[in-house]
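Below you'll find only one chain, the form predicted alone, shown as structure tokens.
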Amino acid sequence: MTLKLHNTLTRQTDVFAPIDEKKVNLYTCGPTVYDFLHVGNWSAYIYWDMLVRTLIADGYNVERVMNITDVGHLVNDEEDTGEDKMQKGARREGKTAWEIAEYYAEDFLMGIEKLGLIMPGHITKATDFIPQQLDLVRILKEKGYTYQIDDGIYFDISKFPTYADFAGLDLEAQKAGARVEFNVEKRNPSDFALWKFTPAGEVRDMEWETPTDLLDTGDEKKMGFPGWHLECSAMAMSILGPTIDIHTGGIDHIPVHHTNEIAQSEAASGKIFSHYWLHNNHLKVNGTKISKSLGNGYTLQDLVEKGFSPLDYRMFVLQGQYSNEGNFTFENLTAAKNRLNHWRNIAALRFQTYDTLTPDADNTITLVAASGAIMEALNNDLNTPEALRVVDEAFSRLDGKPISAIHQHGLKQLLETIDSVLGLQLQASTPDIDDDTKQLIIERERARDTKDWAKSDKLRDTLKEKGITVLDTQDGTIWEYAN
């Protein structure tokens, strides 16, 4: 099956062809761990989990690196100014930057598990790769791409002629529109910091001595820390090599962060950094940009407190395609929750039917064909809405059908496909009922046969207390999970 992906590099949907026909090298921009992630942040990681699952289903061995930024991400990314977000978090909570990083990184890892995301093979912290980052600065200096000013070592974009190509930047317009407070020491407004110096008289929680060979002759000892852009390039190339197959991130990364990654990586190696660049679009909340001032940056814990599970949220995210702008509302989340509950009740039918009975041929064909149709949708630029529609259509064929008409093996195969490529854990979240509950259902059926409606109603209430509801059909009783 041919995988097609919208490639920001070429601005078109390309057929995917990895460097190695059996292996894919993938880098994902991870979080800056200075606070809890909100729903907008998490949507990106769900989409990139779908990419990984699709690649694996297509038979590729995926080696994936995802960074954790725990130093060097400044408040103003475009101009390399403002407070380090880690220092800001530390000041907010009265802790050290190291403590903040450890706490929120651990919360991020727990969130990965709650959302059913496949854990990357390499989760790398920027602070663990300081030597590699300094080595990258050293290579760039030796090749003549850097210069030093009072607050750090910068990359000179004028030395990299294709700098503007990736994002289609108008550098002259940017230069003309540069703010008054623009750092006048920079040669170009878009030059970016590779290594920032600790301001004189200041001691940071996270700082390292700048190697003397990176400093201008005669400079005294300078403490410093890496630039955010430098970190990703150093971690990606040190583990995956100078050229990777796929790099993922948000569309807000295109004009600055990813443009800078490409410049410094390709300047250092002389090779293309990544063949495919995938970017997820923004998620708004009630049609509005997520911001702290509006209080709409809902976390996973916020959703749980309102009665929604992380998998409900995963279903919500999959209802939109990664390249389209999304809109989070609690009404939309409720619809996703209801959809997932319906799917779980269909999954429960696998315990109530048998392959020894004669299934409906059309339903069997639909169940078997659905797995292939799901993969076709995902291979078409990760079209998750279409994949969900395929499942809905297959399951709708089972609604109201006699139990004897449902092919158990076909249903199980489809559930396995859904769980492996959509990650919704239908089978894990739908256990069979215990023998005592099954006996109550039998007793209720007998009460109905003898028209003992009082006993039947009482047993229905007992079952509901156990989290089970029953549907009476011409073919017998079907049980479901109570919402």
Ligand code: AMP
Given for the second form:
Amino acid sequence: MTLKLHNTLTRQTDVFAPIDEKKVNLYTCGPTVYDFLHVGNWSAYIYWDMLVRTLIADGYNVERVMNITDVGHLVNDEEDTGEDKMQKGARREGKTAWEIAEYYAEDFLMGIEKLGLIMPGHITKATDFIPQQLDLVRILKEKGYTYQIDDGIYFDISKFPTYADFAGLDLEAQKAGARVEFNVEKRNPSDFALWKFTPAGEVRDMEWETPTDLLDTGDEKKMGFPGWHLECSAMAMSILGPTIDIHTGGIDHIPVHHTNEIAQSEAASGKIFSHYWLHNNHLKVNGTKISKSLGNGYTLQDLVEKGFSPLDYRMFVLQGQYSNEGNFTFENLTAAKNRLNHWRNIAALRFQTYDTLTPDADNTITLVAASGAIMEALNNDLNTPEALRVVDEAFSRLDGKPISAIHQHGLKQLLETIDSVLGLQLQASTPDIDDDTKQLIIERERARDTKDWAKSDKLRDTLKEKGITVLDTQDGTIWEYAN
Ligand code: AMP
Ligand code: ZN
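What does the same protein look like in the form predicted together with the named molecule, given that the last one was the form predicted alone?
Entire complex below, previous chain first.
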């Protein structure tokens, strides 16, 4: 199946062709671990999980790096100014930046599990890749792309003529409009720090000695730390090589973070850094940007406390396509939860139907064809809403069918596809009922046969207490999970 992806680099939807026919090298910009991730951050990682699942289903072997930014992401990342977010987190909680990083990185990994995201093969912390980052600065210095000023070593964007191309930046306008507080020592407003020096008189929890060969000759010893952009380039290239297939991130990364990654990586290697660049649009909450001051950056734990599971949230995210702006409301999340519950009850039918030798041709074809249609939707630029619509349609064809006419094998096959490519864990979350419960259902059917309504109602209540509801159809009783 042909996979098409919207490529920010070419500004069009391209047919995907990796460097190696069978293997895909993928880099995902990971979170800055100074706080819990909010629903917007998580939406990004759910969408990139869909990319990975689609690539795997298409038969590729995916080698994936996702970083954890645990140093160097400054509060104002456009101008390389302000406090390091990690130090800010440390101050807020009265801990060290190392403790903050460890705690929130661990919480991130737990969130990956809860949301059913495939764990990347390489999860790399920026602080574990300091030598690789310094090596990259060294290469750039040797090639003449860097200069040193009071607060760090910078990349001179005027030496990289295609700097503005990726994001379509207007550098002249940027110069004209440079803010008064623009660091006057910088040669160009968009020049960015590769390596920052610890300000004089300040002690940072995370700092490393700057190798003297990176400093201007005769300079004294300086402690420092990497710039956020440098981290991603160094981790991607040291593990995956100078040219990768796909690089993903949020649309906020296009004008600065990814533009800078491209400049420094390609200046260093002389090769194209990534063939495909994918960007997820942002999620809003009640139509408003997520912001700390509004307190609308719900965490997974906030959702759980309000009675929603991480998989309900996953379903909510899949209802939108990654390239469209999303809108989170609790009504939308409730709709997603109901949809998932409905799907789980359909999944439970696999225990209640039998493989028939002469299946109803129509519903068998529908069930089997749905798997193909899901893959078609995903291969069409990860169109998850369409994939969900296909499932709804296939499931709706089962409505009103006698249970004996539902083709068990076809249903199981479709559930397999849904679980492997949409990651909704339908089968794992829908265990069969135990023998005692089955026995109660049989007793209730007998009571109904003898028109003993009092007994049948009593048994219905007993089943309800066990979390099971029963539906009486012409074809016999069907059980569902009570919500
Ligand atoms: P950060 O921890 O700030 O580096 O962000 C982690 C990831 O979340 C980045 O890939 C951002 O692009 C992404 N992100 C931040 N805010 C949102 C949002 N509201 N919706 C979707 N993605 C977001
Ligand atoms: Zn990055």
